[in-house]
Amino acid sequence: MIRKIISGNEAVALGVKLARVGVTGIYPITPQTTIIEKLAEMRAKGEIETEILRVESEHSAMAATFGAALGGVRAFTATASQGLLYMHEMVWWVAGSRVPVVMVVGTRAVGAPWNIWNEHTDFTSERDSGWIMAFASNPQEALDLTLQAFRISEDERVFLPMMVGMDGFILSHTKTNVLIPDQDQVDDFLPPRRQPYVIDPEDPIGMGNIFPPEGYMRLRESIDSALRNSEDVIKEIGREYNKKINPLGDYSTLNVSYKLEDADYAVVLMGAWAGDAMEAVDTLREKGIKIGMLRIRYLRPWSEKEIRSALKDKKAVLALDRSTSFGRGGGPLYVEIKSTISDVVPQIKGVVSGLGGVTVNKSDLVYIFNKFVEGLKDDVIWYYPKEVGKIELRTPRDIE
C-alpha cells in the first residue's frame, strides 16, 4: 500500500485498474475526460489488458459496456451532464435487465443555459432508475467506493447496477493525499465476477420481445426489494473494505454522521462541501451553539431507518442542496428528508445554493446555519453568495 497525490479522476483510473476491469465504454465529456484519458494512457503503456472502447456518443458507451456487461465481463464506464442524460434510456435498460456495471459520474450543470461547473442535478435526476447511487466527498472515497461498487453490485444479493458521483472539478481535478492499494489486497477484496446470467453466443436466446404487464410488475418489484436489501450488504462489504484495504476510513453504515450525538439541530448534505461544512459546524459549536451534520453517501438505497435514527431527536434539520426539484419547493434532499422525518421532527428547512458552479465556502455555510439556527422564515430558501446576489438575470427580451 502506497500514498500518492493524486485527484479525483485518477483516483478512479486506479480503481478500475485495480479491479481488473476487461471492457470500458468511453465517450469524453468535462469533467470526467481525464478518467478515460488516465485509463488509455494506462492500456498504451501495458498496464492494463482492458479494453477501451472508444465510441460514437455517451448512449453508445453505456450500450457497449451493456454489452460487455451482459456477455460477462467486468465492465465501467463514465460520464456527466448531458452525457448522462444522452445515456438516461440504456441507464434504465442496464437496471432493467439486473447486470451489474459500474459507473463514475463526475457532476455538472445541466443546460440550456451552457454551463460546465459543478452542481449534482444530473446525478440526482437518476434516483429513480433502479442503480444504487453513491456519492463521494474527497478523493480517498471515491477510489473506496468505486472498489466497492464492483463488489456489491456483483452480490448475487444485489445483482444491480452502481453509479458513484463526485463534484465536478472540486473532486475531479482536485489532488489529495491518497492510500493506494496493492494489488493483492483488492484481489483479495475481490472475488472473480458473478452475475445472475451471461448471454453466450454459442448458446443463444430471444431477447427484446415484449414482456406481459405481470412478468414486468414483478420485475420491477425485485429491484425494488433487491435495493432495499442491498442496505445490509452495503455494509457487510463495507466492514470487510475497513478490514482488508481501508483501516484508516469508516465504511460500516451509509452515511456518515458528525457530531450528531448531543446536537439540538442538525444539517443533512452530499457531497465535497461536507468538509466545508464540518469546519461551520466547529465554529458554530464554538459559539455554544449545539450543532451536527449527516452527510448522505447513499441516495439509492436511502436508509430510513439510518436517517430516522440520526436525526430523531433533533430540534430542527436543515437540508443543503446542490441541485434542483423544480416546482417541489427544494431540492431532491430536502423532498426525501422531509419525507423521511416529518412526524418525529418539528421543524425542517432547505437551502438551494452552488447551482452551476456557484461558490459556497465556509463563511457562507457559517452564515447559513446561523440564519437557520435562529429561525428560517421560509421553508426554502435560494441562497446568493453576496457578490453573486448582485446580479440580475437577463433574457434575450431584456437585451433586446
Second form
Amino acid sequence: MIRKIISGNEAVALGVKLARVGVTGIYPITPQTTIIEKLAEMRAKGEIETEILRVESEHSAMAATFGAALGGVRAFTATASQGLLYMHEMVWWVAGSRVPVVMVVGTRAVGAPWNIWNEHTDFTSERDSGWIMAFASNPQEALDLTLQAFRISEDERVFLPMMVGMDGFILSHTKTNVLIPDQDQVDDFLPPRRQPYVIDPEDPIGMGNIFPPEGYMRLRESIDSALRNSEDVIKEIGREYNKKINPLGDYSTLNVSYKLEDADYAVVLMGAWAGDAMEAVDTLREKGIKIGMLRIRYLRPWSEKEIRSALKDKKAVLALDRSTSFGRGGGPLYVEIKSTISDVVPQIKGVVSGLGGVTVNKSDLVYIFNKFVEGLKDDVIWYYPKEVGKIELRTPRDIE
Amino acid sequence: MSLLEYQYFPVTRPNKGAGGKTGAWRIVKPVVDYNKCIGCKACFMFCPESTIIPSNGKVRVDYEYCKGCGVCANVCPVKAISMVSEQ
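Compare with the form predicted alone: the form predicted in complex with the partner chain:
Then the entire complex follows, led off by the chain already shown.
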C-alpha cells in the first residue's frame, strides 16, 4: 500500500486498474474527462489490459459498457451532467436487465444555461432508475467506493449496477493524499466477476425482450427487493474492505455521523462540502451549540432505519441540498428526509445552495447553521453567499 | 448458479412457433460444406430467423424454419455455405 498525492479522477482511474476491468466504454465530458484520459494513458503504456472503446456519445458509451457486461466482462464507464442525461435511457436499460456495471459520475450542473461547475442535480435525478447510488466526500472515498462498487454490484444478493458520485472539480480535480492499495490486496477482496446470465452463442438467450405486464411488474418488484436487500450486503462488504484494504476508512455503515449522538440539532448533506460542514459544526460546538452532521453516503438504497435512528431524538433537522427538485420546494434530500422522519422530528428545514459551482465555504455554513439553530421562518430557503450578492446580474434586458 | 427467491431476470430463450414454419414456398436453401466450415458462427450471429444451430463446433441449418434468404451464405468468411435450388 502506498500514499500518493492525486486527484479524485486519478484515484478512480487507479481503482479501475486495480479492479482489473475488462472493458471501458469512454466518451469525454467535463469534469470526468481525466478519468478516461488516465485510463487511455495507462492502456497506451501497457499498464492495463482494459479494452477501451471510444464511442460517439454517452448513450453509446453506456451501450458499449452494457454489451460488454452482458458478455460477462467487468465493465466500467464514467460521465457527468448532460452526458448522464443523454445516457438516461441506457441507465434504465442496464438496471432493468439486472446487469452488474459500475459508473462514476463527476457531478456537474445541468443546462440550460451552459455551466460546467459543480452541483448534484445530474446525479440525484437518476435516483429512481434502479441503480445503487453512492456519493464520495473525498478522493480517497471515490477510490474506495469504486472498488467496493464492483463487489456490491456483482454480489448474488444484488446483481444491480452501481454509480459512484463525486463532486465535479472539488474532488475530481483537486489533488490530495490518497492511500492506494496493492494489487494483491484488491485481488484478495475482489473475486472474478459472477453474473447469472451471459450472452453465449452456445446457449443463446435474449435480455430485455418483450415482457407481458405481469412479468414486467414482477421484475420491477425484484429490482426493489434487490436494492433493499443490498443494504446488508453494502455493510458486510464495507466491513471486509476495512479489514482487508483500508483500516482508516469506516465503511461499516451506509451513512456517516459526525458528533450526532448528543446533538439537539442535525444537518443532513451529501458530498464534498461535508468537510467544511464538519468544521462549521466544530465552530458552533465551541459556542456551546449542540449540533451534529449526518452525511448521506448512499442515496440508494435509502437506509430508512439508519437515518431514523440517527435523527429520531433531534429538536430540528436541516437538509442541505446541492441539487434541485423544481416545484417541490427544496431539493431531493429535503424531500427524502422529510418523508423519513417527519413523525419523530418536530422541525425539518431545507436549504438549497451551491448550485452551478457557487462557492459555499465554511463561513457560509457557519452562517447557515447559526440561522437554522436560531430558527428559520421558511421551510426552505435558497441561500446565496455574500460574494454572489456583489455580482451584478445581467438579467432580462430592459423590456420597454 | 442458484438464484435467491426474490431475484428475477428479464431473460428469454429463443423458441420456435408453428406460425414461423416455412412451408413449401422456399426457392433456394443454404447447404453447409463441412470440409470448409471453420465453426466461426458468423452465420449464427446474422441469421434473422435463428435457424442456424451450432453443433459439434460447426453449424447446421434448421430447414423447417429457414426462409432461404441467403444472409448466412453472404457473411460466411470461408464461403462454406452455398445456396442450392430447392427441387
